[in-house]
Each structure stands twice: as C-alpha cells, then as structure tokens.
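In the block that follows, a single chain appears as structure tokens, in the form predicted alone.
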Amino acid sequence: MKRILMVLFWMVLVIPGAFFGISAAAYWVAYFFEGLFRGGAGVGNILVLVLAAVMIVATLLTLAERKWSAAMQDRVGPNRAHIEAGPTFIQKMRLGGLLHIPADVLKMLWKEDFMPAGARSNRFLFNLAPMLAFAPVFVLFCVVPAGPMITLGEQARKIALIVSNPDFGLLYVFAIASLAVYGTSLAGWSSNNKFALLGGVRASSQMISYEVALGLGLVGMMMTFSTVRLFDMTEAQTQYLWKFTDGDFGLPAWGIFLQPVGFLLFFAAAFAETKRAPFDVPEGESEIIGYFVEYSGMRFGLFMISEFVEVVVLAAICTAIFFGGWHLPFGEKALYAELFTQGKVFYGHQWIWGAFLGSIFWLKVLALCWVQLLIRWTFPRFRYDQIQTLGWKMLLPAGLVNVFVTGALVLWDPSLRWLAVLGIAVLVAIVALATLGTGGEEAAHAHDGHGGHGADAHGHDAHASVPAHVSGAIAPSTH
C-alpha cells in the first residue's frame, strides 16, 4: 500500500508540477531573451527547452527503462547505488535508484579513454562519430511546439514554447533525421574492426530501409492539414469533426484518428531508426556486433544518451502531429473561459495557461516514451531479414496506398469528417485484430498436452527446430 501511495503521489503531484514549473520557466526566460534582442525568445527556449527539459527527461529515462524492466521481469531493479562517506542517514539513502545516474555520468568521465591502434589513422572520424549520431537528433527538437502563444508582460510580448517556426517544418525533420546514420556509418568504419563495420553496415541499411516509410507517414498528415509547420498542425486539431452537445465537447480532430495508419507507419519507422529492441541488430551482443563497440568513456556515453534523446524527440513529434499536441481533448476553451476571461480568478495570469498547457504536453511525451519502453522490453529482436522485409515489403506498400486513400477522401470531403470515419474503422479494425490474435495463441496453448511445447507435423518438438542465430537473437539489449 505504501507503495502504490508513493507512485500516486509522483504521478499526480510530482512530475505533472515539475513539468508545470519547466514550462514556466521558459516561458519567463524566453520573454526575457525576447526583451535582449529580436528573436531571442528561441534562444531561451533551447536553453530550457531543449537543453534542459529533454536532457532531463533523457537521462532519467536510463534509469527508468532500468526499472520497467526490471517490474516486468518480476526483480528489484537497480537500488544499490549509495554514497558511502557521511552520516549514518546518508549511508543508507537509495532514493529509488536516482543515485544510479550520477554514478554512470562519473564512471563514463573518468573510465579509460580507450582508441584502438587500428583506429589512430583514423582518429578525427573516430571522435567526429559520436557526435554526428548525438546532435541530429538533439536539434530536430527546435522545429517541435511543446505550449501555446500567449501574450506576456506588459509589453505583450507573444511568446510559444518552440525554438523556430520554420516554414519547411516536417522538412526540417526528414532532413536532419537522416544525417544520424553518418554517424553509426562512421563508427563502424573508423574503429578498423570487422564486428564494429558489420554493426555500420547493419545500421545504415536499417535507416535507409524506414526512411521512405517515415516520410510516407507524415505525407498523409500534410495533405489533412495542407501545412508541413508543425505548430499550425497542433493547432488545427483543436477543430471537432462532430460535436456531440451544444458545450465545448465532441470529437478531436486529432492525427491519430484521421491518420492512424499514417501513426503506425511514423511510429514503427522511426522506432527502427532509434535501433532499439527489437530493431536493434546493429547492437546485436549476442553476436559480439554494434558499432561503438571499440568506444568507451564519454564517447560510448554520447552514443547511449542519444538513444534516450530519440526516444523523447520520438514521442514530441508524434504528440504534436497525432495526439493534439498540447492541447485537452475536449472542454479545453470552456475551462479557459471559466478561469481566464475578464473577471475570472487568473485573469491577466496568461502564463500559468501557458505552463497549464505545456505541462498537459509533457505528460502526452512521457506516455509515450512509456509505450517505447514498453515495446523494447516486450518483443524479442527481429531477424536481419525480417527487419528488412518488414521496411520494403509491408510499410512502404501501406504508405503508398494510406496517400492514395488519404488525397481521394480530402479531396471528396474537406470536413474530413469521411477520413475519419475510415481512420477509426481502422483503429477499430487493428484492436480486433489484437484481440482475436490474443485469443488464438491461448486456444492454442490450450489444446497443446505437452505443457506448452509444441509439436510440428511430424511430433518433432517444434522449438527443436528453431535455428541457433534465431534463439540467440531472442536474448535483449542490454544498454
């Protein structure tokens, strides 16, 4: 019971205020930058916004994918971290693992910096790798809308928690995406090792292979909302598709109800391209591949942290362009007229709407850093083959026919309303077909007599017949 009130109490007190405070603060610092010189109010979001906010929620994801872990593998988790000098009370203070973290940062800055003689020659590709891997993906974030505009202070000055609004928004993304696999490139070649370029090569065929399929999943939002600023799709899904009473409630016209396929394909193509469980064959340990392999110290560290930032970077861009960005489902400007027109309790206090509703887009990213945990820690990893199978033969298909289809029904309906009759019917369609498979694989076991083995037609035991490189391949990543 104890238990369950401390978790309560994070989820609803701890992280939703810490979240409020951080889009605060950038509002406050962004309006001060603002006030310095013409454009500032970028420069203060990326020092709260990027360089802290997804730092932060980056470096506790390594121990919170430590801990989910370890809950759905029925262990403790990590919890031996401590400092060991001081008084008695600090001795025995764990603080639920989060002693871990500042341990791994000093491990890595003062581990060996190890280079191998083979990769000497090669010494300023060697140290340019790490970085290639790490600041594409830590930029995409300046293109990502993470709170509303508002008007603050008394010069009423408009400031929104995004760095740039650039007019090529979702292009922005698509290109600096896709320099990230410069980086693996580059490491696998570099460090002169044959396991390290088989991890490269691995890598960059995986990114090119969902690239397509990533660009594809973000057509159809495009040709919804005729914009490719991401700013301009968050806010159009404020709109309902059908309002269901006369208030301020109906249905969002959210991404993910008028491009659910668009979603899964975005999902799944970038997913691979953060190359995590079960994308993660370039890292294959069971087979002694990755392609950092020869790096350690801050170098192993820039190529671990920056998983981390792509799983959040990951989870912004879908919350902006498929869950509605910050934005309420519903009710959303009848609470605002309730609480800030003229006259109500925090008028002239635009900026705790702002921090309100930069919180409300937090959460939605850590849900779905959530989701990404989850699925790494579920699904074994996939084989070479059928990585590539997947990229070429069933999303780019489905990319293709999801444009088709998504340009016939805007065209036909500019309400959209008929996208997104189809879109849930898919969603209805796809939680069906998780169901049934769930039931079918129980049947299954439940007519198995040999306590879960199967048998194939012959009465050979069917996990006999399972290559080796296959059942290797089941066992995690471990980093």
Contents of the next structure:
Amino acid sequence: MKRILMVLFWMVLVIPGAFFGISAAAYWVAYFFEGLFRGGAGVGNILVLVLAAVMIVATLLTLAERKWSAAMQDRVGPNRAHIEAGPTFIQKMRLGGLLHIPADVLKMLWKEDFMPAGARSNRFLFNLAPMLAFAPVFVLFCVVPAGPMITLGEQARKIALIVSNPDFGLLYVFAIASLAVYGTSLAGWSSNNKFALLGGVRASSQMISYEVALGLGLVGMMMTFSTVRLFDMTEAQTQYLWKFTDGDFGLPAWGIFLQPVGFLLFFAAAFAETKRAPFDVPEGESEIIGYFVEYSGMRFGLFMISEFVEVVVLAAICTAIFFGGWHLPFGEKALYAELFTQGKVFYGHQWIWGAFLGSIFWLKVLALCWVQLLIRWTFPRFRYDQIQTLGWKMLLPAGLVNVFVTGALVLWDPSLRWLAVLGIAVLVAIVALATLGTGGEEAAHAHDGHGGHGADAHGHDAHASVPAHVSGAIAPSTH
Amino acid sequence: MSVPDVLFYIFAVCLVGAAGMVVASRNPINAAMSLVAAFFFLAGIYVLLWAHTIAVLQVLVYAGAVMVLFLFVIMLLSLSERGPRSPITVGRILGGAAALGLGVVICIVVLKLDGSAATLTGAQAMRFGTIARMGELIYGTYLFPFEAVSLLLLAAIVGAVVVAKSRI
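Write the structure block of the form predicted in complex with the partner chain for the protein whose form predicted alone appears above.
Every component of the complex follows; first up is the chain already shown.
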C-alpha cells in the first residue's frame, strides 16, 4: 500500500510539478535573454530546454530503463548504490536507485581513456566519432516546440518554448538525423577491430534503409496539415474533427487519428535509427559487442547517452506531430476562459498557463519514452534479413500507399473527416489484429512471462513475422 | 564587414580547404569525410544566399545519404589506408591544366557580372528560398521537366538493378 501511494505521489505531484517548474524556468530565462538582444529567446531555450530538460530526462532514462527492465523480468533492479560515509540514515539512503546515476558518471569519468594501438593511425577520426554520434541527436530538439506562444512580463514579449521555428522544420529533422550514422560507422572503422567494423557496417546499412521509411511516414502528415513546421503542426491539432456537445468537447484532430499508418511507419523507422532492441544488431552484445567495443570511459558514455537522447527526441517529435504537442485533448479553451481571462484567478499570469501546457507536453513525452522502454524489453533482436525485409518490403510500400491514400482523401475532403474515419478504422483494425494475434501465441507460450504484448498496438504490428519460438527468449543486458 | 560577410568568408575558406583535402588526402576515409565537411560549408553558403531549402536538402541528400554510401563502400572494400602515390603523367598534367583554365574562366565571368541585379532585399529575400516557393516552381511552372527528370532517375535505378543483379 505504501509503495502504491508513493508511486501515485510521484506520478501525480512530483513529476508534473518538476516539469511545470522546468517549463516556467524556460519561459522566464527566454524572457530574460530576449531582453538582452532580439532573438535571444532561442538562446534561453537552448540553455533550459535542450541542455537541461532533454539531458535530465535522458539521464533519468538510463535508470528508468534498468528499473523497468527489472520490473518486466521480476527483479528488483539497481538499488545498491549509497554513500559510504556520514551518519547512519545517510548510509541507508537509497533514493530509489537514483544514486546509481552519479556512480555511473563518476565511473566513466575515472576510467582509463584507452586507445587501441591499431586506432592510433586514425587518432583524429577515433576521437571525432563519439562527438559525431552525440552532436546530431542533441541538436535535433531545436525545432521541437515544447510550449505555446504566450505574452510575458512587463514588456509584453511574445515567447514560445521553441529554439527556432524555421521554414523547413521537418526537413531539418531528417537532415540532421541522417548525420548520426557517421558517428557509428566511423567509430566502427577507426577502432581497427573486426567486430567494431562489423557493427559499424551493420549500423550504417540499417540506418540508410530506414531513413526512407522515416521520411515517407511523415509525408502524409505534411499533406494533412499542409506545413512542415512542427510548431504549426501542433497548432493545427487544436481543431476538433467532431464536436460532441455545444461546449468545448469533441474528438481533436490529432495526428494519431488522421495518420495511424504514418505514425507506425515513423515510430518503427525512428526506433531503428535509435539502434535499440529489436533493431540492435549494430550492438549485438551477445555476438559482436558493437561499434563502440574499443571505447572506454566517457567516450563510450557519449555513445550511450546519445541513444537515450535519441529516445527522448523521438518521443518529443512524435508528441508534437501525432499527439497534439502541448495541447489538452479537449476543454483547453474552456479552461483558459475559466481561469485566465479578465477578472479570473490567474488573469495576467500567462506564464502559469504556458508552464501548465509545457508540463502536459513533457508528460506525453514521458509516456512515449515509456512505450519505447516497453518495446525494447519485449521484443527479441531481429535478424539482419528481417530488418531489411521490414524496411524495404513492408514499411516502404506501406508508406507509398499511405501517401497516395492520404493525398486523395485530403483533396476530396479538406475538413479531414474522411481521413479521420479511415484512420480510426485502421487503428481499430490494428488493435484488434494485435490482440487476437498475440492472444493465441501467448496461450501456446505461457512460459514467456511477459504479460500481454501491449506494445503491439503501439507500432509493431508489422513485426508479427518474428518466429514465435524466439519471442521472449532473449533479454539483452544493459551496457 | 557585416556578420553575413564574415560568415561567408569563414565558410568559403573552410570549403576550399576541405575541397583541397578531398584531393590531397591519401587516406580514402579522410577524403570522404573532407567531402562531407565541404558539403556542410557549402550548405552554410546556401543559407547566406537565402536558399534555406537547398541548404537543408544539400545536407539531407549529399551529406546524409550519398556520402554515407561512399563511406560504406570504402569500409566494405577496406581500401588501403594510404593510397599509392600516383606518378605524374601527361593525363594528370592535362587534367590539372583544364581545371585551372576552368577556374580562370569562372573568375573572369564572375568579375564581369553586374552584382547589383542579383541582390534580393527584405520580404523578397525572405520568400526566395522557402519550401512554398520551391513547391510552386517545381510542381507548377516546371512540372514537366521535373517529371521528366524523375523518369530519368527511375530509368537509372532500374538500369542499376539490372546491371547488378543479372539473374533476377
């Protein structure tokens, strides 16, 4: 009972409260920098959103991944790290395993920075590779909107929680995401190690293959909202497809209802780009260890944290495009009118509204991160030919069909309702197929131990071709 | 000098330097990575020219896809780390002379251009390189050439598959 209350306390108060604070801080820092020079809000957002928020979430995810994998495998998970000094209550303090994060960081910083003799001839590329792996995923968040445009402070500056809102928004995401492959392939090559080279070659072939599906998956969304700016896409999702009452209540025009196929394509392809199980042949701990086999200490740490940053950024992009960004599903205008208009409680305190919506955005991001952890610890590693078959023979044709169908329906009915009807039908079909399909499988393999393959409904229906006898057999270890 | 001017010279010097490395480097991987860097600096110059879409596509297509394939092939073939020091032949001298001549011709043409005509200002410049403008041009004014080019590319892809896999 105490444990359940603790979890509820964290979920309802601490986590939303923390994100509320981060969003509020982001608004005021951006306001401060905007006062220093024009366009300074972007610098403020880099500092708070990219450097602080994304990095904190990614760092906490390293612990969350271990905790969640432990929960799925009926273990306790990391809880041993503690401070070996001071009074007894400090020595007994475990903080739910939080101390493992500083322990990991200290370990990485103090480890010998080893460079194999074979890599000496390519010293420059060997040192460059971790940075090339980390930098692209890190700057991806720059075009992701994390909060609405509000009017702030005495000077009435208009501030939004987005670093930059360029004309080519999504193209920037594709362009920068496609650069991440240099880090992995160069790491594999410059290590001068056969296993590392194998990992690097596997990584580059996989990432090239899935780049096509990654782009095609979002073409439907671009046509639906006729924009490539993530900020405008988020704003377009405030409209209702159908209103159920006279008030502010109805089915929102969220991307997931309009483009479920696009979501599946993008999510699966982006998952492959993160190189996490089931797409982790480039690492393949049990066979080749991976492209980073020769890296130690913080250089390896860069590869590892870039993976988690990628998870956060993927979740954030999906939230902005498919799950309404920072918007509530319904009732947002009514709530605003109730609390923030002339004469109401919070009138004049727009930052509270902005920070509230910002925390909504981060909660959605957390939920999608959790889905990714769920998938990563549910599915076994795909074989190499399965990965290529999935990419080229399933996702690519599905993406092409999706583009044509979406284009026809958007032309036919610009109010998007027919597109939504098709989308909801597809969603229902996917959920039905996934539940019926895995239901039988699970009865036959009761020893699996994973209660319900719930992740199927979230983006991996196409992976049903994995041979049943390998499912649940492999539980990849953490690094 | 304004900020764009300074940026232009930084990008230009780095671009020429990276391009020189592509030719001079004897390690194929270093040459390929220098080419990636060159594409980046070129994209920077495109941005300064208000051609934002071209700049992003430059990074997406050339740096992100084409050069990855280059790198992939170099790694798979595991070319020797130090390429042979090739002797100076008549062909190389002729090639160098042709490149030099082309450079001189381009310099003369650029010097004779009337610079004022090409300058965009204000709202016109803001709109010049946007995706909307590109879309209007490609799918409106130049629809037929665009489709013809895509047919040509399709033929090239089919040809590549036929050549590579003769027994399908």
